[in-house]
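First, one chain by itself in structure tokens, the form predicted alone.
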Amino acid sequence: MKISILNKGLFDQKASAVALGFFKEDVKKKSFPSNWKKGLTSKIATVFSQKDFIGKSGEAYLLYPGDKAFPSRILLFGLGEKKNFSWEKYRRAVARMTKRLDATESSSITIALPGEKSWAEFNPLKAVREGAQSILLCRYSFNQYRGATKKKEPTVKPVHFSLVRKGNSSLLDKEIKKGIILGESTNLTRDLINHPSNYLTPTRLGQIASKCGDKKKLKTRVLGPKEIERLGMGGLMGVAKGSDEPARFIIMEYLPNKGLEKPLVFVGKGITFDTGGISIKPSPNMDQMKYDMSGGAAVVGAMAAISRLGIKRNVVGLIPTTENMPSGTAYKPGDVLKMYSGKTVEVLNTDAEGRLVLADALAYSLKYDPAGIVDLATLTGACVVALGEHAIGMMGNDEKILKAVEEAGNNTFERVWELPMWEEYQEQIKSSIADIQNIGGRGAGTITAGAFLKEFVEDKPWVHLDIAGTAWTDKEKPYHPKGASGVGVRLLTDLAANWKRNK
């Protein structure tokens, strides 16, 4: 996909379509950049005078100048009021402009970015990076499994960014490449989640993880059932007992500063299909349970992005992956499992399987003596009830890493909301016959799941992210199609990029 900086003047080229973003204040004042041609500004000013376009956020007006001196199509796009503008609104605006012009017969698109006089926080480097990322994300589609109804893929139109203040072109090109890598890595995660579970098995997830990212820098190992059993991962093997598909434990190591700093460790739940096991789920919407590996997919995407971007931080990704199926060999309510850490767990509900596989991976992460641990999982329906699809539930044991994750969430608009981790919640998971039990009762289901995981990280800085509500959407958004959102990739990558070294 070609995304580049326009080195010529905005109207000194033969673009067939140009998108021009306007704040409401600029429309009211009929304010235009000084380098725009007067013949064009007079045409646009007429539209402003007629109040056919007022600059409201998301508003669009397609203008056909009818003059060979100008592009054949000019999209006027509303950015709303300056005081309310943000980088997230900018991402959405670029996505909407791109999709609107992709729907026309234009052969190329030029997007004119607001200049420093129009937007006080304008940063050209960030603008092209976030814009490129948004274009990749908004153009995503998943049509691999259509047969007779498969539509012809539309021609991908090149996009150029035009800036009032260009800055160093080589730096701008680098930032565009960063945005493309983030977009491609998020779309990789979306693909993994959207694949049906008869294709995306634990085995295939391991194969894909082994091939992604910068293979010279990112070293991936995939352990099979015998190796997992030798490690004593009773949680992962216990859940895997009900499936004919063999479990896998994926270990992704990116260590550019090996021996010089403690790594960040990302752990992702990789349940490629979740029936609930013996505690079987209701039939409606069970097809969506292919997305129960969204945490693992996010870790794969983030590790791919981090290695391709060459971020100078040691990062390890761990993905325990299996299916949760009911069968004659499946683990049962009332069973007791011995975990990798040595702790024993009484299973009261086999549909609380994600925390069992995560617990083994979290305990395994301690061998790296990590500076911080972040796990991601579509863990509880209770989190969807509490926060809907707009926020990730966050819990943890260390203020510094909690703050760093919150900041990364705000930077990427993959926002988190912290839930309490009081001692009383730990009481709810005490077992009468084992060390702990895998559910804590009906109340505070999201928090008691976090309390369970806390038992396996000892005193290491740790954050748990419940992405059950944010990993999947049934409603199309500006740069999120229906289905898998790819949430977590950009958050984890931002966290790694801005993490302060802890030796």
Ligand code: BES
Given for the second form:
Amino acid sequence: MKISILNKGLFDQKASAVALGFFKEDVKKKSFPSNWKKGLTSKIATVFSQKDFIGKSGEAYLLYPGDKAFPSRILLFGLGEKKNFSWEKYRRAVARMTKRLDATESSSITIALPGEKSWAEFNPLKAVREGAQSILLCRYSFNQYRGATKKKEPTVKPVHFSLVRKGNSSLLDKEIKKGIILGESTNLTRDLINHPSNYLTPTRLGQIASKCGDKKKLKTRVLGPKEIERLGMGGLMGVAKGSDEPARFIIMEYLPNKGLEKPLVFVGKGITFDTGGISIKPSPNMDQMKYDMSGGAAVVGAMAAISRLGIKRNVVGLIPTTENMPSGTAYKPGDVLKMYSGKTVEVLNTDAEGRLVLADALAYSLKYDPAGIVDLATLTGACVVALGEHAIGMMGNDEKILKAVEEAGNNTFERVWELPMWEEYQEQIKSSIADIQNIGGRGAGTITAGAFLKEFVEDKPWVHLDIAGTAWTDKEKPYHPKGASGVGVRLLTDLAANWKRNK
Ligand code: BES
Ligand code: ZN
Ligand code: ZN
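Next block, the form predicted in complex with the named molecule, ref. the form predicted alone:
Complete assembly follows, chain above in first position.
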């Protein structure tokens, strides 16, 4: 995808559609950058005077100047009030402008950004990075499975950013590249999730994980059923028993400071399809359970991004992956599993399978002596009920890492909301015959799932993110098409980039 800094005058390229972002304040004052041509600013000022465009956030007005001296299409775009500016509003604005101009016949797009001159706080480096990312994210579509109904793919229009005052162009180019890497990695994760489970099996997830990212720096190994059994991963094996698809345990190591610092370990739930097993789910919407590997897919995407960006932090990704199926060989309610950590678990509901596969991966992560562990999982329906699709449910055992994850969530607008981890919840998962049981009764389903995981991280700093609500959206948003959102990729990458050494 061609995204670059415009190296000629904003209005010199006639073939391009030009998007001009306006804050409400500037519309009111009819103030324009001094280098804009009078002939054009007077046309725009006329639109302002008619009040057909007031600069409200998300408002758009397409203007055809009808004058050979100017580009044929000019999109006036509202950025809202300057004092209410946020980078999330900016990302959404860039996405909306791009989608609007993609729908025109013009051969390229130019987006004019407010510059240092008009506004000191506006960081042009961040603006081009977040802008490039937003463009990739909003253009994502998933139509590989259309046959006869396939539409012709539109040609991808190159996009230029025009800055009021030119900065250091090699620095700007570098930031655009970063934005593109983040966009591509998130889109990789979206693809993995959107693929149906008859394509995206645990085996295929392992193959794709092995091929992604910077191949020189990212080392991926994939363990099969024999090795999983030899390691004694009773949780992963127990869930996998009912499926004809062999389980995989994916290990992705990115260690640029090998031996010099403890790594961050990311763990992602990789249930490629969750029927519920013998405690089978109802049929309506069961098709959606192909997204039960969203945590694993986010870890794959984040490892790809972190290695390609060359972030100078040791990071390991672990993905336990299998289907959860009912069959003659499936595990059953009442079964007791011996986990990798040595703890025993009484299975009271085979649909609470995510925590079983994660428990083995979390216990395995301890062999890295991690500086921090973050797991991501579409773990509970209760989290969807509590927070909907707007926040990730967060739980953990260490203030520092909780804070760091919260900050990463705010930076990327993949926001988290913390739930309590009091001792009483731990009581809810005590078993009458084994060490613990895999469900905690009616109340606080999201927290008791977190409490279960907590049993497997010993005293290491750990955060659990329940992404059941945020990983999938039924409603299109400015830079999230329907379906997989790719949540977690940007959050984890931001966390790794800002992680302080040997915390
Ligand atoms: N994958 C589901 C959780 C889920 C539900 C994710 C809806 C996304 C949307 C998980 O494995 C599950 O089935 N959890 C059960 C736990 C219960 C049996 C304690 C649930 O939430 O109902
Ligand atoms: Zn389940
Ligand atoms: Zn599940």
